[in-house]
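Take a look at this single chain in structure tokens; it is the form predicted on its own.
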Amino acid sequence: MSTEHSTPNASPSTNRFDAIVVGAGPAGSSASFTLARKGFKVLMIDRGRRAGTKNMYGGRVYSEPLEAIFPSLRKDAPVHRWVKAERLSFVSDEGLTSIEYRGGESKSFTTYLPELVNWMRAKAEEAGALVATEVRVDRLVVEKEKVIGVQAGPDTVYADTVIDAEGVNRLLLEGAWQMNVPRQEDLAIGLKETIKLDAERVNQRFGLEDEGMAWILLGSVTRYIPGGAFVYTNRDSVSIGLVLFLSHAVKRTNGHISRLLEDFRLHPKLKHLWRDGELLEYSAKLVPEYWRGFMPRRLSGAGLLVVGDAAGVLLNNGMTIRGVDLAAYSGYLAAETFTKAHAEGDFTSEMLSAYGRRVEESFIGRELRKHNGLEYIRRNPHFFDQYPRLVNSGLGRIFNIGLESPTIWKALRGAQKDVGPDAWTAIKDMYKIGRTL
């Protein structure tokens, strides 16, 4: 078992720890840091060459939850740009309509996730955690219905509790708990490219002054497949990508799905923004889309806590996407639960079930429940097909005038006749949006 670092708390030969964390992403690194700084013997295992190399996300991180865990974040984290420009666009063959907000103080930033996670990993090591990389955990070791450790190849390592931060592909959990394979309806697929541009061109093309922009687009950018596109400005690059609801993507995509991302990059209304840039990377991954369907029925068992994507803590409310901060904070809550259990000397399922209550009572649970009504929008293709076309067709009639201009009502009625849906359906959908948002 190779290690990145050896600490006074543990050595590579140690086969017993207070806690073993599987996965060095935001959730696993936060849990490891929180436990190590309390003096616990912590082993964090990751199958990547370095912490974060197996991680993929859009490009933006909300800072407050991470600042509560890592107090020095604003001082020394690898922040590229603090986001101060928010843009939402509806794109169709008829045109592009955008709503933009620019504010003062920022509570989110752009970065490369491997850089951020590696920084978090370093903080965990500084606190005393041992990190083992390029190690694949094959199974959770269970004895008398209690998780007592992990097996990686010929090695077995033991702990009072294992924190599962393995991500959306929950192979360990499926093996230990006989969980059902996730449904397509509860998953999305994320596709991303990072395009190198110097900082001056990023600022000029997006109208920025070293601040960041987060841009969500709906409509033809996904070929009207339910989901959306995103653009995030980094220090000297741009991250672009798609998040598509998996069940719809499977039915409506012909050929390799990467072609959709290529079409987005070459979109005639957008390609000028990253022209002459250098493609740095392409990545793709499954992400939990509907938390209620994907979240395990229980987030803990005897000797086991489940955090991050494996726990389904990701929120896409159509205008913002939150994953890293929710995952990191779930790792923190798991560490706090372990601390209490250790004080009691009790790692039973009853004691560790407090973690699920902590998640439910925290901002994570409140946010997920608050936006649960978004499921109506996600399942309604009108929002990704007809409504973007309706907005652009109606505004085209208003602004592209000859001798006479139509009233707003007539312009929208004309667009509705051309595009649909019928007026009554549109009224019901707008009512649902109002209640949801």
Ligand SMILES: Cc1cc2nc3c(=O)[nH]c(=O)nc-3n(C[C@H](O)[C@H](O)[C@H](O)COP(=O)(O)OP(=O)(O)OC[C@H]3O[C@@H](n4cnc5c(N)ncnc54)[C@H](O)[C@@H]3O)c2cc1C
The other form holds:
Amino acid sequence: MSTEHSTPNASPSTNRFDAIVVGAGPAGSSASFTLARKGFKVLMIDRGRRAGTKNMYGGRVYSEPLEAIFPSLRKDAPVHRWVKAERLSFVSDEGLTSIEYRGGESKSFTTYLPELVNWMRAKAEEAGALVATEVRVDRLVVEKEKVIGVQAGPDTVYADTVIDAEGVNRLLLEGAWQMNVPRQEDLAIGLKETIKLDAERVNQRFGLEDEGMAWILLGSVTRYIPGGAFVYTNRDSVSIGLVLFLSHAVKRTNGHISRLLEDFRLHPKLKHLWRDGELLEYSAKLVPEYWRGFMPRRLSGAGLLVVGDAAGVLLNNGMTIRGVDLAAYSGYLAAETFTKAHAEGDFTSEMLSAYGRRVEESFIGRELRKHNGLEYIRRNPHFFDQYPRLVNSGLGRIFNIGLESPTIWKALRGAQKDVGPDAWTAIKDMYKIGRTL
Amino acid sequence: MQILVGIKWVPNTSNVRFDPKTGALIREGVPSIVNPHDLDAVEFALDLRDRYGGEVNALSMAPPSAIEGLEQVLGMGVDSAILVSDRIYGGADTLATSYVLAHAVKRISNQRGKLDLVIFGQETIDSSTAHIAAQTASWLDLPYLYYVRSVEIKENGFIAVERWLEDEKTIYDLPLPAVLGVAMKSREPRPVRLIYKIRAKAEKPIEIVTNEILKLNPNCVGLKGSPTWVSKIDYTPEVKRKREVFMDPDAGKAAKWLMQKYADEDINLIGGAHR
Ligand SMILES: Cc1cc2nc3c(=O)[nH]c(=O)nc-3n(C[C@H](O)[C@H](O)[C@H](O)COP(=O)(O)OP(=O)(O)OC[C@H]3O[C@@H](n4cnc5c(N)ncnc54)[C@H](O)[C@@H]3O)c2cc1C
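With the form predicted on its own in hand, show me what the form predicted in complex with this ligand looks like.
Everything in the complex follows now, all chains and molecules, and the chain you saw is the first one.
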């Protein structure tokens, strides 16, 4: 009497879409929203329990690119605090030196990425996109070098174009294009903790009135490993974390890397800022660090567009990380390219290659190219070691006056002899920095 | 077979914290999930459908946010879902809950003309009473078995039900329809499938049933219909860890060190071994 229960016949309406978006992060949600709004039949798939659960970042989003995609952002996005305080600190055993800027206008905000992503997902769904969560895509289905759909477990679903928004860990793309795994030199590892602290304390301890602070720290906070530490103030919590260049981190940490973050949280000069806070969560994730190395040679193929972290459109210049907004905007550009291709009924690699050009010609391409010179700073470990120490040692000599104060020149020279690189290197470095900035 | 599976939408208690002052559950920011033991029941039901054909439908009494959980079980392959949802059902204990569920079951059974099995998970992670299946069976006057591990269909409308207790396994012959409680962790719930998830989203096979439809006496449901009160939650104080670590790789030395620590703390191991 056994009767096999048959799979619901994947009817044409449920196994064929105009576009399938893999990944519901900032890049995928923006692409889906833009496509759905134009009336396309869109399927967005994510392996998280709900959209947002798999997404993590440091804490600050630049709003303008997002506002171009989601016009209602300032009205209903889950913004925690608009950032009006920027702080940069050099931390070393010798001391801590900070530069702080406070302005009136704000073009970036802090939020929890899962909340923001879920908001974007809701916008996409309201616009008509079909969102399937809890499903991991196993493979991009390729036929005669054209991507024709995705496979998840026993199911295959088809589309004119697949938008790959799978993030930094781009296994699907590697499979479809037989790409190599990325090099350590092109990646960074990010670690983060969120510490709950009531809004009043956040305001008090960081000198805020409900606005936000973005704070980057360099030096001993990473045990002088190239990279940096960050602190972002949320509504009633702070996000603290580290971003370390992977190749250096691998060489210079023994034991679990999370210990470095523990040390940062317990740093004697900083820990009072989140004292009595409650540790809510710990997370870690890779960051595409050096876009020139990480970006695939092309951003599209027949039936395929690659967006967001998977495409390597992320800018980290030490002071600012722009991943979310660039990812979102690349998703938007992919949707625009798809629209054009659909009008022509042409999804060949020639047609879709317009997307790569759009990215290059947009602010994304310009921003990435502009910050090319930073490569020099990045590849010189003493920027994260000797210079923070130099600053603190020098200022220490200037401010810790005994009977007689040193001249500034003497203070700096003394500090340089003590902790800094040799004079010639310092001059070369300063010249390079000057040119880069 | 016509099968109904009960689904509870619960706070993910592995994340739940208590307010040490009031003893109340801190619900804020705690995401809800499908009670994990109910997924065992879903798997159990889908496996029966795989073997004997028929239909599996999910039934839940919960606020509308539970739709997310119902979409999960639809994604596993459940055919459709019924969400019994009404403000006046809120604050219910197990008596009031089973009362509503039993009436929902009756309604479904009348609608479909036939119902063979109502299957529940063993218990829920947020209250662990294991009352619901038994109480629902009582309201419906149906035979009920718990800690069930497997079911075979026999001739003449009977099923053979295998139940495991700690040290015995019993096989019962039960007439249909019947109510079962599935032994927890006895199944590996199947993953969500893309095609089913798309269907769940595209066809929205979730019926929402309010009290306007069920027409139950407001005094028998929700807070009003619940004679159980939680009078107090006792809070076991946290034990301060001493964070001592013995680093020598010599296992013998480590064992001696550990036994000495027990002795120092006057901790009596089973049988007082260290004395
Ligand atoms: C520590 C750290 C700090 C950062 N700080 C900032 C910051 O302050 N500001 C900023 O703008 N950016 C920051 N970034 C970068 C930012 O997080 C990313 O650039 C951004 O999230 C990229 O978005 P995305 O949509 O491309 O990818 P992701 O956010 O990674 O999303 C990819 C999605 O794809 C899904 N997925 C992957 N594979 C599959 C599959 N096979 N099947 C189904 N689903 C799949 C995943 O579940 C995930 O939801 C930071 C990153 C890190 C790690």
